[in-house]
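Only one chain is included here, represented as structure tokens and corresponding to the form predicted on its own.
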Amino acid sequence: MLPTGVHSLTYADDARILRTSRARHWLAALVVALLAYPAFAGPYMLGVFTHLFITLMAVYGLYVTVGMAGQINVAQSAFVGVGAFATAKLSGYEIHFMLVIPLAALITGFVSIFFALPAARVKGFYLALTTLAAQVVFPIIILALPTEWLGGLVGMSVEPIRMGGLTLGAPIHFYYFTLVVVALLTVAAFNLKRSRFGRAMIAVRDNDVVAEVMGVPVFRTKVLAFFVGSLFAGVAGACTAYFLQFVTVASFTLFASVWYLGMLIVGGVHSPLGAILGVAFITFLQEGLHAFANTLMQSGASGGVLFALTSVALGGCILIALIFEPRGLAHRWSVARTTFQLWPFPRN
């Protein structure tokens, strides 16, 4: 729904993401706010936003695999871990970070193909089990390899990012670094649906039999969906490695994969805006619950019990969101925007 007087004269105008000047102004205001935010925030909040940006990169990958291609993936954390370990290994050879990040993404994408090949031939519950195998196998392989290869149980240190004479180490440095990376991935995620490959994935998701009859290579599209989704995960893993300066298998668990999927479902599976809203909602809700638990701990309450209850409360909030808005926060945002554009006229 567009405001009165706004219409398209060409297909290019109709396919634009920002179709009104008001939308472009709001986007410009958001960019200015994000760029100016470090001037008003402390190191802790900069770390929270950096973690949010990295999480959003991984959830973008799930949006491609799950939202666009309809392929369930519960191993996104493992693919993020592959990118992190690849970054740690490549950084040890003193390769420039602008080469390390795309190389880590490609390595993650090629690793995902080994699991995408069998996963592309099954559906539903069996597809979930196939991707779950990737999450289970990942730590087993890392721990089974010689320690000098990928660090084993101890983990690996990561060389910091160096840009000229500057070494990125302060929270503000990582904030701006991850902000630039997630901005590039956001442009890619929003434009992917408008590409030929994006339309092929949507056709396979809606009805793979009809898509194959229409000439869409279903098997290749499903495999490429895992590959492209894992590219996003590889970039997220590289940023995680540079941010933490150390990687271990304990950082990439099944629990994290479930949270990634939960964020996408809460925000809205079929839209990159859903990934943004879901990650923001869960991250800030989690931070708010933890802050509330810290306040109660200062009053003498048991810390372990409180933080366990915050996890339960967070899961309950996700269930409530799914019950009352199963199509995600992106749909609720669309409804609110349409209502605002039609005001003061009634919708019926």
Second form
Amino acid sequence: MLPTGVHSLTYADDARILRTSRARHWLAALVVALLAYPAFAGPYMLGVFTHLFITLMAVYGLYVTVGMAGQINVAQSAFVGVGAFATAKLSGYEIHFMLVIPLAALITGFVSIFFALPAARVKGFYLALTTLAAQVVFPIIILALPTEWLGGLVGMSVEPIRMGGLTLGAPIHFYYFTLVVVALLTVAAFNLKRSRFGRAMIAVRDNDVVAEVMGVPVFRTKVLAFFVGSLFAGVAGACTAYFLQFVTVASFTLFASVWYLGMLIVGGVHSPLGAILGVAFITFLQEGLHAFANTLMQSGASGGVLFALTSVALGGCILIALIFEPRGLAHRWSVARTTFQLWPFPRN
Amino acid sequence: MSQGADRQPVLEADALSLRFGAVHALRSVSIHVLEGQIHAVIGPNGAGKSSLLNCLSGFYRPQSGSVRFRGKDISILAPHHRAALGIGRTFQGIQTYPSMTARENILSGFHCRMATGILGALIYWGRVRSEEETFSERAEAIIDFLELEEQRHAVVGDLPYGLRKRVDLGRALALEPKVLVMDEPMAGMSTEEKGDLARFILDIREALGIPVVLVEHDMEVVMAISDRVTVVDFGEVIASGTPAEVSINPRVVAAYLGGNVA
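Got the form predicted on its own; could you also share the form predicted together with its partner chain?
Full assembly next; the chain just shown is listed first.
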């Protein structure tokens, strides 16, 4: 809900993503903080943030496929991998990175269409299983192809990005580069939600039988949800490739796919804000636990036990978050905001 | 209510037969919905009324017979193509999109009227913006017509039954239908809500000029608002005519009250 005194005078005003000037000020503050951050942070934290931005790109994609259209996808990491290998291959032909990234995204999108086809017939768990096939087949195909094509077991090196005289290599370069890309994808994710395709995808999720009779081509919309979700995955893959400067199948596992889904579910599947909150929550929790374990280790605790315990603690935190807010952190956030705006009157 | 002979048929079904295994849901059912009319389909439970509607909107494919829309055979068209041609549909029970607001539900009905491509949707540039504005304005006209102003930004899943049915109707009107197919719109409503909805249906015919096909159990409503009534029983049409004609038809009386017809 909106605070008292905020009214829309035009339909365009009504469709804005940030409705109040206060929200716009907060966003400006966040952007300034993110731009200024490298001045205060060391290379390790810049790496953590770069990784967070790339993860967020992939989770935005999952938000489109799973959150908006309700098509469960447990192969997002494989799609990120397709984008990464496409980038590695294309960068070898000395193509400009401004062209490589969209091409990698498109290639990933078209690959995903093949795995989206079962969505015409199956839903829910059954669809999850067919996407699992994509995740399983991905390394098999890469390894089966001739080594000259995609590197096989060894992997492929990636030509770095050159902008003018600058070659991207330092952590600070990647920090700014992925920050710009994730900012663009954030706008795209929010835009999609308020467009006719966003409504069509949500219609398919909410009631696919009715959507078809109401003029929404259901099958095409499901395929489109996979396609667009994989565009995001492809961009995430391209950034991963440029960041690591080397790609191997071992980086794109089912484990990562499940983490992407977990982050989206913890954050809330129904808004891009959920993707942001989920990725930030889990990344910082993980980093915090590791830092804490490191401190304990310096005071003499055994490393093996400690790092196993951080995983247990992480799992516990996720469980608690889900038990107290099954609809995700984004929902908790909107509840808190409503409560604040209505104070001192009770909500409802 | 005039029975002009010069009215053009909008939606016609000819000799539809639909079987589910051994069950004959429809046996050679024909119905002709004319321009400007409210056409009710009535019959006891299980008579095949909903099956007939589902054949009209393309959800079921009859084994034989044809469906024509403004003279054009649409028997093989998919439901979303029929919607794009202008066959609006409302549903039995609650079939709105619960997580969207009332206005988004209505806007979703415009999907097949809008032209934005997927790239445009992601970038949301000038032309996409102005298209959204144009259709928001049209959605507001529907909101105004159905008196949903208070609920425009309410999440539909939180609305009471009667209002959700009205949102369902609004979404069907967003298809800019040339004919509106309604499946038991009055079921489960209070007397006041029924009165409101009957008024909306009459307004849709009078003010918007959209003919309506209506499956309904409430005889009072059917007799009061329809121009023509088709009575179905055991998958067959047993009578068709004005409300006054069918209400004295002995086969109709027998179907409703039981008993043998000579």
